[in-house]
Each structure stands twice: as C-alpha cells, then as structure tokens.
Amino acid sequence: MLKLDRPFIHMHSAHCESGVMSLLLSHYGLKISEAMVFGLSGALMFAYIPFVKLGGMPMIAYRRMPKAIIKGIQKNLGVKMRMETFSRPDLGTAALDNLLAQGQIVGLQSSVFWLPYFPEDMRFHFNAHNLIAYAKDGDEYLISDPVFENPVRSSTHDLERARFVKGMMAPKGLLYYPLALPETIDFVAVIPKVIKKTARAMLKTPVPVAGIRAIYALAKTIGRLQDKDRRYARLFLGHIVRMQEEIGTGGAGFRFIYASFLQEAGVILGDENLKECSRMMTAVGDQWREFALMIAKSIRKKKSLEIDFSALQKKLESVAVAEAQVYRKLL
C-alpha cells in the first residue's frame, strides 16, 4: 500500500472515472492528466445495443463499460491497483474507514441518486459514478467528487446507501486504490500502441453494435422512426439526447477529452499528425453537439409530424464519416 503525508488536493474534472484515476495517481507521485488517463486506458468507444435496455430504451454508450478506465490504466501503464467489493454494507464501510484511518485516499463507485450533495434536479439512477473519499470527520466523509468545483461531504448512512444500491451496474461497495506505480512511463512506446488499438476497435469491430458501424446502425434506426408510433419516436429521440448529454460526461464530452489526449500526445512525441487529429476530433465533438441540438429542437415542436427523421439520420451519418476519418488518419 502506498502512503504519503502530503495533503490531498481536490481537482475538478470532465469525467468521474478518469478524473478519479488522475487524482489518485497524481496524489501518489505519478503526475498524469485526466485526458492522458482517458486516452491511455483505451476507453473511447461507441456502442448501440438494442437488446440491452436502460429504462426501457436501448443502451447507447460513448465509452467502454464502467471500470474500463481503471483496468485499462493498470494494463497499459503497469499500475497495480487494489479493487474490492463486499457482500454486506457494514463490511464495506468498515474497510473504507480502516483505509482512511491509515491515511489512504480511496476511489469509490456509487449511485448518483443517493449522494446527498447532488442537487435534487441532477439526481438519477446511475450506479457507476466515481468519487474519492480522502478523510472522515466524525460521522461525515470528506469527498472529492470530480464533477464538483469544491470538496463535499456525506454522512456515513448516505454514502453507504449510495455504495450499496441495487440494480444495473450495482457497485457492491467497490473501492479501489493504487498499490504500486511505475517509476517511469515509456510514452514513446505506449501512446502509439494504445492509439492504434482504439482506432482499430472503432473502425474494424466485427459486430454491428460497437464502433463506427454502431453509429450507422443508430442512424438507420432513427430513419425508421418515421414509421413508428410518434410518442415512442419522441421518447427514443429524447433518450438519445439524455444518453449523449446527461449521462456521465456524454458523447461529445468524451470526444473533447480524447482530442485533449491527442494534443498532449502530439506534444510529448513531437508528432504534428497527432495534433491535427486532435483538431479533427474536436470538430467531431462539435458535430455530436449539433446533432443533439437538432434532436432537442425537433422534439420540442408541438406537432410531432414536423420531425424530420431523415435529416436527423443524415446528420448522424455525417458524424460517423467525420469520426471515422480521424481514426483512419491515426492509423
């Protein structure tokens, strides 16, 4: 177990899991940005899985599954992490308290809905939110939640309930922290290797539910909404916007983080091609945002017949073309 006497410094991040990993590693001496954590974990992805439902609607994801960033960093950078779940809430709370008493800072998976410091209008049943507990003051945990500007607090009861919520992606009290860190990172070797793997996964995944093929599949589904019940069509389009812009960091947000990674990688390697790919990926993020805005404007119209499903399909197909161009250039 790594131990340091230096005080913990909270930092606001773009995404919870990459932000937590960046803070954990940086606190113990491996200074690495959130963008570099996200990029080198190989977490960027797109998935459209009609047979997996979330609130009755198909799963749409813009990154790999929760915990992929933690596991990807372990694999690609040689970081050794301790990850532990618990069969009972009291065991998970006791383990957390023991680690904090030893001066450890601890990453936790939780449910957004039961975290008391979230405003009520921001709470929803998402069970894969990551945060750091860095101390305990009486019955309250001192928490560094990456999506908040400043540190926050939670009672023992509330945090326990958030950590042991049931349902999809139930955290089961997951806690994690670094055990050993590499002395140095060979960025010249690891950056190109991980970038190529990510690009190939997006371009050449054999199944149609992932990668660029999945973006086209979702676009085709949108086009077919013309023949569906209008109420369902509106709900489906609203679900796309929610998954893209409200769940976690969102589709465009992940593209912007990856663009920052490519920019930083280009500087480290002195590679102008990576810097150009960064600019291209930023433009892709902008197109994802434009697509979401088109949907939002469409479903606000009083007459559902005015929704131009064909235009929405073509816009998403243009996003797929632009994103594929980035990966081809990276390869």
Contents of the next structure:
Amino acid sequence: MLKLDRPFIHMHSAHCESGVMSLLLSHYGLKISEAMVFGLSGALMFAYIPFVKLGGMPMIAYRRMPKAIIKGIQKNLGVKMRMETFSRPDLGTAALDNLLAQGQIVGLQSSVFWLPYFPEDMRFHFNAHNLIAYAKDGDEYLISDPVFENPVRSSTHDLERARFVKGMMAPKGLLYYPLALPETIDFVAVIPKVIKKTARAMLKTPVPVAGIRAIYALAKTIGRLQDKDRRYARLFLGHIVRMQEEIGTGGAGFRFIYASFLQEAGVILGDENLKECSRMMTAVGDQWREFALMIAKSIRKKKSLEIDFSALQKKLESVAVAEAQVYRKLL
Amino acid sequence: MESRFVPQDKVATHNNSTRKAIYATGQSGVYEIVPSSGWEVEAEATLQAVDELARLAASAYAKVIAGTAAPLYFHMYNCRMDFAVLAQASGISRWRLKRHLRPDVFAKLSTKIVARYAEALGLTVTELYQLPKKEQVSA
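Would you mind generating the form predicted in complex with its partner chain now that we have the form predicted on its own?
To see the whole picture, the full complex is given below, headed by that same chain.
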C-alpha cells in the first residue's frame, strides 16, 4: 500500500474512468493527464453490437468495455492496482471506511441512477460509473467525481446502494487503488506500441461489430431506418447522439480526447507525424459533431416532415473514411 | 474543435449543477479542457430519452388505473427501468416478472417476492402496492 500525506486535489475530467485513473496515479506521485491515461490504456474503439440491447437500444460505444482503461494502464505502464469486490454491502462499506480512515483515496465503481448528486435528467441505469472517495465526514463521503466540476457528497446509505446495485455490469462494490507505481514511464517504447495496437484494432477487425467496419455497419442500419417505425427511428438516432456526446466523452465520442493524447505524445517524442495525426483526429471529431448536429436537426422536425436517412448514412460513411485515414497514418 | 466554439448553451439537463469537460484546442492549437454548460444537440437527445421513459410511465399509470396491470408496472417505468433492468436488479426472471404484472397474480405474491421488487426499486413494500397521485407523476 502506498503512503503519503498529500492533500487530495479534485480535477474536472471528461470521462469517469480515465479521470479517476489520472487522479489516482497523479495523487500517488505518477503525474499523468487524463488524455494520456486514455490513450495509453488503448481504450479507443468503436463498437456497434445490434444484438446486445441496453434499455431497448443496441449497444453503441466509442471506447472499449468498462474497466478496460484500468486494465490497459496496468498492462501498458506497469502500474499495480488492488481491485476488490464484495459479497455483501456491509463488507464493502466497512472496507471502504477502513481505507479512508488510513488516509487512502479509493476508486469506486457505482451505478449512476442511485447517486444522489446527479442531475435528475442524467440519472439512467448505467452501472459502470467511476468515482473517487477521498474522505468521510460523519455519515457523508467526500467524493471526487471526475465528470463533475466540483467535489460532491453522498450519504453512506446512498453510496452503498449505488455500489451494490444488481444487474448488467453490476459493480459488486468494486473498489481499487494503486499498490505500486513505476518510477518513470518509458514513453519512447510504450507510446508507439499502444498507438499501433489501437490503429490495428480499428482497421483490422475480423467482425463488423467493432472498429471502422462497425461505423459502416451503423451507417447501413441508419439507411435502413427508412422502413422502420418512425418513433423507433427517432429514438435510435437520439440514442447515437447520447452515446457520443452525453455520456462523458470529452466531445465527439472520445475523438477529441484522443487527439489531445496524440498531441501530448507528439510533444513528448518530438514526433511531427503524431502532431499531424492529432490535427487529423480533431477534424474527424469535428465531423462526428456535425453528424450529431444533423441528427438533432432531423429528429427535432415535426412528425410530418421526412427524415433524410440516406443523407445521415452518407455523412457517417464519410466520417468512417476520414477516421480510417488517421489510423493508416498512425501505423 | 476550437475552444471558442465549445457550446455554452446553458442546457436544462445539467440542472445548473455542473458543467462538463470538453477537449478543445486553444489559441495556439494546444489542447485544453473547457468547461461547457452544455450543447443543445446532446440536451435534446437526453430529453428525448427522458420523455420516452415518462411516456412509458404515463401509459403504465393508465393501465394500472384501468385495472389491467399491477402498480409494479408503473413503478418499474417510473424508476426508469424496463423488464430487463428490473428482472436483473430484483433477481427475478423476466417471464416471472411479466406474469407478476397481472393484478390478480401480484395480489397473491408472497411478501418475500414483493420485498425483492421493493428493494430493487428503492420503495417500501406499502408504496409498491399503491400509485402516487396523478399530479406527482412527471409526464
């Protein structure tokens, strides 16, 4: 277990898991930005899995599965994390309280819906949210939720409920903290390796549910919405925008945060190609935002007006073309 | 996206309680985190999802009033759940859950089963047998 008396400083991040990992590692002495955590974990992805439904909608994700960032960082940077789940809520709460009493800060997985500090309109049943508990004040936890601008609080009861919700991706009270950190990171070796792996995964997926092929598959599905029920078509399109923009992605479904990573990596290595790829990825992100705007305009219209599905399909296909170019340049 | 173009639409879905962090490029093209009060585009998508859940809750409410479904049906949607989520959260299989939504079946459920639904929905057992007054239902 790592020991120190440094006061904890909250930081505002785009995404919960990369934000928590950046805060945890930085607090214990390995200063690393959220963008670097995201990029070096190799978590960038695109997945469209029509047969896995969440709330009646197919799974659309702009990154790898929850916990991929924690695992990727351990593997790629040689960080050792302690990860613990619990069979009973009271055991999980006791373990957390014990760690906080020792002055540790602790990463936690929880449901979004049962966290008391979330705005009403953002409370959905998503069970893989991440946050940090950094102290306890009476019956209340002091919480650093990276996607919130300022620190927040939760009662013991509410946090316990959010940590022990059952269902898809149930957290089972998961808590985690670093056990051992590397002295330094060998960026020269690790950056190109992880970037190439990400680029290959995006370009060369064997099945069309992940990578660039999944973007094309989603575009094709949008074209086919023409023949579907209009209410479903509108909800489906809105669902894409939510996964891309509302669920803390830093904008454009993690493409901007990845561009930020490429830029930082380019500066560290003095690599002009990476800086150029960062600019290209920024342009790709802008195209994703244009795509979201097109959707918003088309679902906003009165019911009598037709949605131009083929225009949306073409737009998304052009995004796929542009994004594939970035990965080819990164290989 | 350049920092000066990061939307600041002061959207209602943020409830003024927080801004979200957006990655954008500053004046010299260097990336920075810009707090955003929201983008109308994402707020509309969020409200669409919230409205859809409210619509399902309202139609469930009407069915319970009409006597064709147990109050559990309304509480499920009111808690922003669906069959899959409630089945997993309560540990009761989906087809049993669907059967339990029949008022006659629900009336005969053991207290143990009812308690599991109540726990999953964050309600008391008494609340689970009742409907809130119409004006308290957000829809």
